[in-house]
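Take a look at this one chain, the form predicted alone, written out in structure tokens.
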Amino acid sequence: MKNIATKNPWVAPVIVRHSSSGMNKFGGVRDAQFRDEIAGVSIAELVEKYGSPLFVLSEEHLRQSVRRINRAFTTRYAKVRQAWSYKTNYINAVSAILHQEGCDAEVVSEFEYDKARRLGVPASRIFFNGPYKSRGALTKAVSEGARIHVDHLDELALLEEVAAELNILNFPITIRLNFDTGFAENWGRFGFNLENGQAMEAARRIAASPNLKLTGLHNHIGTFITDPRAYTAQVGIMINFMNNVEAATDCTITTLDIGGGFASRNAMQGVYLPPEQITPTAEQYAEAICGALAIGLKDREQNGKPLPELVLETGRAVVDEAEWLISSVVANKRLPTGQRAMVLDAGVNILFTAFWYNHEVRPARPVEGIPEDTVLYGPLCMNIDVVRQSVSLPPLKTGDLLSFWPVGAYNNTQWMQFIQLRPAVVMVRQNGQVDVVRRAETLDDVEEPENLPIDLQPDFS
């Protein structure tokens, strides 16, 4: 019988631009083109034991990041509190570690409030923000002594009713402000506007209420703020309003909550410079904020007023760089444009921040071959499922592993069971042990809340 040689399928030729191997466009050489471990634990071993895709947290990284922020501020100002932003990542193990490190809780819903209370956080150490708090949620929070931040006049009226029903006098509250710093877009949908008089109107109403008293001011200027001067302007405006409102209503402000918004070393889409060049350090943020406090409050104690407590609602800057996502290559493709594409087992359903950031992507092993511009798709049957629109990668095989970083902020809270179930989250502990802090979901987890009426049961007999 005659042997017939099999032919390889024809592939259209592609012209690939050669580039200097390890150099980026700014002339810098990256330390490595692959990552084979996280916190000293092999990525391949993690996937073999816990599956792919897989989120991996580093306890050491998490503790060190929150300590650095705390050290940067407490060495520059006498009264500082960090309040962990639950919406950023409310996995219990993450929140518990940050509470061990001394953080309070900052929540924006009854769900998050209950989550913090179940973790053992005293109500007095919970800052309750957000534009919607039901009567039941306010009743619970007031009766337990939480620190409530009022967002609008309707909420203020409801809070007055709740305090009166509970026979509580002079319940201390904070009002959220919005104003123009000249550096960041004014988030005018939240809080009371300062420029048009809403904030002063709210303060006067509180002063007239026997059930409430104004003790705090809160403002959040935005997210991923990379210019510390924005915080300098914010603090100056808040101190000026504090002086005016104290003079107008005879209240005493004991808390200045400047929100969050500190950036991480993530690469925001549309920003030309790399993260290491535009992301301020914790010390740079602290210098700008505490310097403005020192200037604005220099005569406060001499005038018989206490120095207000500085509250930081830290989120992304604490957790983002402490977590990685591991994903596997499931297919290689060549697009009609000639661009190479890879299909991964992780999509935008679990990496929601891929819509805004170009996460660092690295193979989990050294790979030979010429790097090529590649688009990375997830496994979802949706055209929007793109986890990187363009990244230079060497040729990879089915089963090869890729790590995405930083992914600790907002992915474990905004993910969803869309087409695919949500994967496990593990944490590498400081002693090298690996703990599952959230197991992978099953079909039973998704269907447990459902109810199928008997008459709707399909019959394929």
Ligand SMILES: Cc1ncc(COP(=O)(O)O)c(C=O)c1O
Contents of the next structure:
Amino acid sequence: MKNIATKNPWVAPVIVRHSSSGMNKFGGVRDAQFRDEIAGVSIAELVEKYGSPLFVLSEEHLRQSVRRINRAFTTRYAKVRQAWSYKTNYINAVSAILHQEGCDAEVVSEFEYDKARRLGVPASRIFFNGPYKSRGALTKAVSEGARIHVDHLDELALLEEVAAELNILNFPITIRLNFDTGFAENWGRFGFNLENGQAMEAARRIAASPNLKLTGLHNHIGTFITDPRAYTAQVGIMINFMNNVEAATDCTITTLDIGGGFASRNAMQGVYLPPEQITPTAEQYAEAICGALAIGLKDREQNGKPLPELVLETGRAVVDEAEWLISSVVANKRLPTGQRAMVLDAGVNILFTAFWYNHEVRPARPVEGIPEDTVLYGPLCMNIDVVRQSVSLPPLKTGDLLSFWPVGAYNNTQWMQFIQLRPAVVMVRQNGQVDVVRRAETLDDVEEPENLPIDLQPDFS
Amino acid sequence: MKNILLATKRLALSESGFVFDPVSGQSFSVNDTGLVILRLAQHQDDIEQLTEQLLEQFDASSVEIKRDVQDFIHRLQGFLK
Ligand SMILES: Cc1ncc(COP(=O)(O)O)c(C=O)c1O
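What would the structure be for the form predicted in complex with this ligand, given that what you showed me was the form predicted alone?
Everything in the complex follows now, all chains and molecules, and the chain you saw is the first one.
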């Protein structure tokens, strides 16, 4: 006899059609599992303590990641420097860990420059990139001895003026180059073009200036470069130009900065192979780059020139996989098209990379039930607020937690305070302790810079 | 709503949750709850009574059950039309 008191727990009914076409066999596997902890700390407990949504960094993952890249390169080439690309994630705790691991700073604005200086980075270890550096910023950077990467002729002229005003002779500078590697699309809007002679012309101008001297070459081929051969080509072209420019202008190049661009294990939208299959390892990038250096620089020291220092400005590949975003299910919906939808408390306002990545999405507990194709919406009242267009998820209840990964690159810098306040960022330390490294925003934070003229105060009495 | 419950009569249901629709030739998977609902629906074309029957078996509020069943039926409607 069936006992009324022991009713079965209710699990929402699900029906899915078997489809012969278009099923993403990788997507299903990738998203089938759950994740209930980050670096050993329970996700449910983190949210209980620090709220939802919540960004969670892992110190251990971050250190391991930067060390692996460092090891891959230092075991293959004698002079290597990693410069932390601030814009990728400039939360102080992140930058500080990377500086502890020996990284210099790569900045692209006066704001980032000041941020690095305030954290204690000596100017001589700051690589100053970017297409806009004001006269004030250049004056500060030159007088403090920063490593300036010149982007265009107008900047070169300004820099010359600034150095002359400061009575500085032979201030060492780097020029940013752009060229076609035959692999990635050329980011031709930055730096001096190599093929049309602009770069050589810039070098001649520098050679003619008493205040400046050319000591470095820089290039950034683009971001999320999944073919290491692009770097082989890049390094070959840069070495070739180095030889030409040294011969033509009697300078000595001591730095080759190859920018960033290594891919992380994230899934680019429109790419159907899983990231485990298409993302090269640090060692594969290092092999491609250091192999090209070995060939290109074979006779350099015999010819009386120093081996140039290799500078990496890796951003994404250092930090992406060291951070998760936890979000809560706010509502379940069925769209007029029949597709299942969920509304989450985190949208593109804080998960900016949802515009180009298909993050790994996992429930924070094992969930029974058949996974169903689901669209994930954020909390904004905007049509663009889609954090995932299509992901296979089992039935979830409101209040259920989902983790998004990898989210360490470009979210904590490109997020916006729009409609919602930005949530806290916590870091699981190596000893298991959890530190808040950026508290949740408050209304006061947002209104602090504002001024309401007294006569505009509305009167509702 | 009634029509769609009637249409479930033609479905072949298996214990594992495999569902076959001989009219369209399509097949589906349902979870345990889905299977219970389809089984009930094959003998019951009144949604209120179907909800009552589910309430007897499952530990949930009638609001929750009604909402989920309606969602499920809508989905079914799209598949069986
Ligand atoms: C000059 C420069 N260096 C480094 C980076 C970091 O790139 P990534 O995050 O792809 O490694 C960028 C990003 O656009 C860049 O513009």
